[in-house]
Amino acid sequence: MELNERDITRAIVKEATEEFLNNLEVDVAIAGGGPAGLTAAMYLAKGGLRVVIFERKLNYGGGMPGGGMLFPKVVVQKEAIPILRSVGTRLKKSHEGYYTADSVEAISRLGVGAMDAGARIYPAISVEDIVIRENDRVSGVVINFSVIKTAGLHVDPLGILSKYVIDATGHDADVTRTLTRKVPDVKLDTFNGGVVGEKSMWAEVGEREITRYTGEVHPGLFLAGMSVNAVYGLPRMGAIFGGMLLSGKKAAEMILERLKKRKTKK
């Protein structure tokens, strides 16, 4: 086949545009393609939902690929091992009794697992705002190419509608912070009604509490991963990622159950 630059361009733009148009209204929009966002997307897609992830960086993975201080290993507690094994990640039991995984392999397989389940990952797209409807319910996200913000250009964004939004933006909890700016009198389902900011490192407490507080922080808006710790003021954990995976799975299960009940009522 003869290669023609015009036809290469047409194939890419046509296919990408058609796919994007099919994702203007989805079941769940996830901000952040780290371990929690990818895990949530995988389980949501396996449950038959239309799911998109908007990752502001060019590559997905969040902080997981860097392991601990760039040593490419992460610790995972046994409760989260089934999640990694379900996508083929190899694990090893250390002399200390912990389970470790190669950080690059683990996040790569989680990404493939999410895509194989049917989730769509859009790289280099940032969630810069949210769609708010009746009773201040979060009903979608407002997106733009990340490079537009980096370049300081004034370019209007586009909107994506969704039944639910998951803030999986990590330490910054960007989506939730945007909500508190756009709706100043909003009362979040947190200790003080706002974003607290994460505390210093305490792995045991952080890992336990991240799954405990994963859930809907405001109508239509769920938290998963380090966004949970940032919003509720919980400790950070370092290079142990089991809680991140379990948090993503829990958020997905809660949304699936919520939509199941909504369908039953109809």
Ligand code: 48H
Given for the second form:
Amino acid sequence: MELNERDITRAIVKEATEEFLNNLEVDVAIAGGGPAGLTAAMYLAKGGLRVVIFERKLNYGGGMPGGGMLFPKVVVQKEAIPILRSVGTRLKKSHEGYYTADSVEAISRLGVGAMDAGARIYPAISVEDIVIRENDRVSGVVINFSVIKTAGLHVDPLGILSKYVIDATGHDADVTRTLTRKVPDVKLDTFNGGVVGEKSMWAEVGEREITRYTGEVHPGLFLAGMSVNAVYGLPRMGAIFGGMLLSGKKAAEMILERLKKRKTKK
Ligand code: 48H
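Okay, that's the form predicted on its own, but what's the structure of the form predicted in complex with the named molecule?
What follows is the entire complex, opening with the chain shown before.
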């Protein structure tokens, strides 16, 4: 076969466009491809749902590859080990019951796990707004290429419809903050009806409470990962990642349960 630039271009544009057209309406749109977003995507896709992740940066991974202060290891507590093992991540028993994983290996395998299950990850696309329907239900995401914002260009975004949106944007809780800005009288399902703001480090409490508060914070909008701590005012925990994985898994299970119920109700 003789290589031809036009045909290389055609293959890329044709395949990417066809696939994108298939993802204009999905079951779940996830903002953020860090550990929580990837884990949620993996379990949702395993459950048979159509899932897309929009990740602001060029590479997925969020805060995980950097480990703890760039020491490329993360601590994972026992309960979350099966999640990492299910994607083939090697774990090492450290001291006093602490397990560690290589941070780059762990996030790479989670990404592959999500893709193998059928989730689609779109790099360098930011969720800049949400789609709203009756009763302020979150019904999709508004996306744009990240570089458009960086370059300060005025380019209108595109909209994607979804049954649920997961805010897995980490410390910023970017999607939830957008909701409170765009719908000023919105009352979130939190202690003060708004975004409380993440608290200083207390690993034990931060990790315990993150799974407890993972869930739907507003009709159509779920939180997973560090955005839970940011929205509910829970402590941060440093480079221990079990909570992120368990939170992503819980958000996925809750959505799968909802959609199963929706189907049986019909
Ligand atoms: C698209 C976006 C947008 C947007 C941001 O920060 P993350 O790794 O988040 P989690 O919750 O999966 O994991 C948190 C963990 O990494 C962490 O920070 C911990 C444990 N901290 C503890 C501590 O004490 O500091 O990933 C979020 C991802 C990132 O890749 C962002 O680029 C992306 O979301 N993102 N993507 N649209 N509007 N905002």
